[in-house]
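Next up: just one chain, as C-alpha cells, the form predicted alone.
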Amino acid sequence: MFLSVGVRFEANVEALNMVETAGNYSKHRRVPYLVEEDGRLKTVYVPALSGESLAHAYQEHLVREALGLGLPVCDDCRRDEFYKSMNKVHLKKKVNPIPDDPRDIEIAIVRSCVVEDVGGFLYAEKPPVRRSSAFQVSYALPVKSVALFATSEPQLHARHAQMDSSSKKGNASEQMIYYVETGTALYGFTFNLDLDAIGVSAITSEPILDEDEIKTRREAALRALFRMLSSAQFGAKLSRFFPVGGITEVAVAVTEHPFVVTSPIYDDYIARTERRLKVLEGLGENYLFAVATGEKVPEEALKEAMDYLREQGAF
C-alpha cells in the first residue's frame, strides 16, 4: 500500500528554515522558483522549507511513536541524532562484529532501529550497505498563483544584559541588537509513504520482521505523520517564531502501489488528482481520497486514511 499526501499551510513570520548566520543577521532559506505573470515566466526568490527539515521532523516523531508502541529504536536515533550507521563507529553500536555480507548488515540494522529501517541508510564502508527511505517529501514551496505574494523580511530584535562598572569587561555590550529573517507565505509540499518497504529488505525484497512487527511498524510510521501535521511541530526557532497561521488544506491518496498527489502547489491539485485515480480504477485499482479543504479539518481526512489502511490490513 502507498501513501501520499498533498498539503497546504499558511505561515505567517515564520523562521522554520534557517540557513545562515552572518554577523548579526539570520537568513531564512530561499529558492529560484519560475512563476507566470502576465502570460510570460520568470524567476523569483521565494521563501522555502527543506525536504531534509520535514523529513528530520517526520523522524523525530517517529522516534516517539516507536517508541510508544514498544518498538526498537537505536540510541543515536533516540537522541534525534540521524547518523543511520553511516560508519563501523556507528554500526558496531548494533552489530559486533560487523558481517562481511551486505545483506547480513541490513538485516541487523533494520531489527535495530525502526527509524533506519523506515527513513533509510548508507552505511558508507566495506562491504557499504545503501537502504532507500520508505518515505519521501518535497520541499515546502509557496503556492504558484500567490507566490510572488511570498515574503522574506528582517525583523529587529535586542538582547540585554544588566552589568554593573564593576563587572563590565573589556568591550562587553550590554546590548546586543540582531536581525531574523521571517518568512510569510502559503506553502505547499507533499509526502509519500511505501507502507510495502517498511522491514522488508531492500537487497533481496524478502521480510526481514515477522507480520506483527511489520504492521506494528506501520502504525508507528502513519501515527508519526499524523502528529508532525496534527501538532505543527516542524521547522526551527519554533519557541519564538511559531508560525501563525495552521493547514488549510491536506489530500491523502491511498492506493496499492505507488501514486503521487499532484502537487499542491497548483490550485487544482484535487481536481487533477482525482482525474489521475479516476483513470487508476479504470485499470482495475481500488484506491481511497480523502480531502480536507473546507468544514472537514486535516485531522479527519487523515483519521479516513488510517482507518481505511487498518481496514485492507495493512497495520
Contents of the next structure:
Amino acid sequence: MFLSVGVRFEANVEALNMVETAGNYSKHRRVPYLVEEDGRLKTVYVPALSGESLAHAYQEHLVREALGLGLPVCDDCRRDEFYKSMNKVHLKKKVNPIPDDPRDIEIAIVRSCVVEDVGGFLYAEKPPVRRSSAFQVSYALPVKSVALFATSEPQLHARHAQMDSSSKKGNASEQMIYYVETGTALYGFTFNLDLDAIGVSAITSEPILDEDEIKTRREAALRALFRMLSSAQFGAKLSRFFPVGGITEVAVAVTEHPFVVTSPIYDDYIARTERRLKVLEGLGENYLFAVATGEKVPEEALKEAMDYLREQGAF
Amino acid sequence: MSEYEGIVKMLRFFVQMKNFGYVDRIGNALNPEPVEVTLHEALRAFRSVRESAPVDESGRRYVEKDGKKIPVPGIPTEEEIKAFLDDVRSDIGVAKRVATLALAYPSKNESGGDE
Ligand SMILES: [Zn+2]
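Form predicted alone already given; the form predicted together with the partner chain follows:
Entire complex below, previous chain first.
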C-alpha cells in the first residue's frame, strides 16, 4: 500500500528554516520560483522549507511513536541524532562484530531501529550498504497562484546584557541588535509513504521481520505523520516564531501501488488528483481519496486514510 | 575582468571562508535574476561580517578561520556593482567568469584589508 499526502498550510511570520547567519543577520531559506505574470514567466525568490527539515521532524515523531508502541529505536536515533549507521563506529553499537555480507548488515540495522527501517540509511564503509527511505517529502513551497504575495522580511530584535563596572561602557544595559528573517506564505508540500517497503529488505525484497512487527511499524509510521501534521511540530525556531496560521487543506490518497497526489502548489490539485485516480480505478486499482478543505479538519481526512488502511489489513 | 575586482575579491573572501553558496549561485545562474539576488545577499552578509571583523596592527581587517587569518577586502563600489549588473543583463556569461575568477588563486600576492 502506498500513501501520498498533499498539505497546504498558512504560516505567517515563521522562521521555520534558517540557512545561515552572517554577523547579526540570520537568513530564511529562499528558492527561485517560476511564476507567470501577465502571460510572461519570471523568476522570483520565495521563502521555502527544505525537505530535509521536514524529514528530520517526521523522524523525530517516528522515534516517539515507535517507542510508544514498544518498537526498537537505536540509541543515536532516540536522541534525534540521525547518523543512520553511517560508519563502523555507529554500526558497532547495533552489531558487533560487523558482518561481511551486506544483507546481514541490513538485517541487523532494520531489526534494531525503526527509524532506519522507515527512513533509510547509508553505511558508507566496505561493503557499502544503502537503504532508500520508505518515506519521501518535498520542499514546502509557496502555492503558485499566490507566490508573488509571499514575503521574507527581517525583523529586528534586541538582546540585553547587563555590563559590569569593569567593562568599558560602564554599568549600563548593553543591547545587541539582531535580525531574523521571517517568511510569510501559503505553503504546499507532498509527503509519500511506501508501506510495502517497511520491514522488507531493499536488497532481496524479502521480509526481514515477522508480519506482526511489520504491521506495528507501519502503524508507527502513520501515527508519526498524523502527529507531525496535527501538532505542527516541524521546522526550526518554534519557540519564538511559531507560525501564525495552520494547516488549511490536506488531500490523502491511499493506493495499492505507488501514486503521488498532484502537488498542492497548484490550485486545482484536488480535482486533478481525483481525475488521475479515476483513470487508475479503470485499470483495476482500488483507492481511497480523503480530502479536508473547509468543512472537514485535516485530522478527519488523515484518520479516514488510517481506517481504510486498517480495513485493508495494512496494519 | 579587472573592472570587477571588488566583486571578485568579495566572493573570494567567502570562498576562503568555505562558504561557496554565493559564488556557486552566481556562477551557475542561467539568467540575471539569481545573480542580482545573490549579490544582494552576499553584500548584506559581507557588510555584517566586515563590521564585526577585528583590525590588526597594520590596520587591516581580518577574520580568523581554522586558525588562519583571512583578510577582509573592501566593499565593492556602487559603480562597480551597477556596471556588473548591467553587464550581466546583456551577457550572463560575465557572471560565470567573475565566479570562476573568485575560485582561482589570485595572480599576485593580494594584500586584502583596506587598500
Ligand atoms: Zn537508528
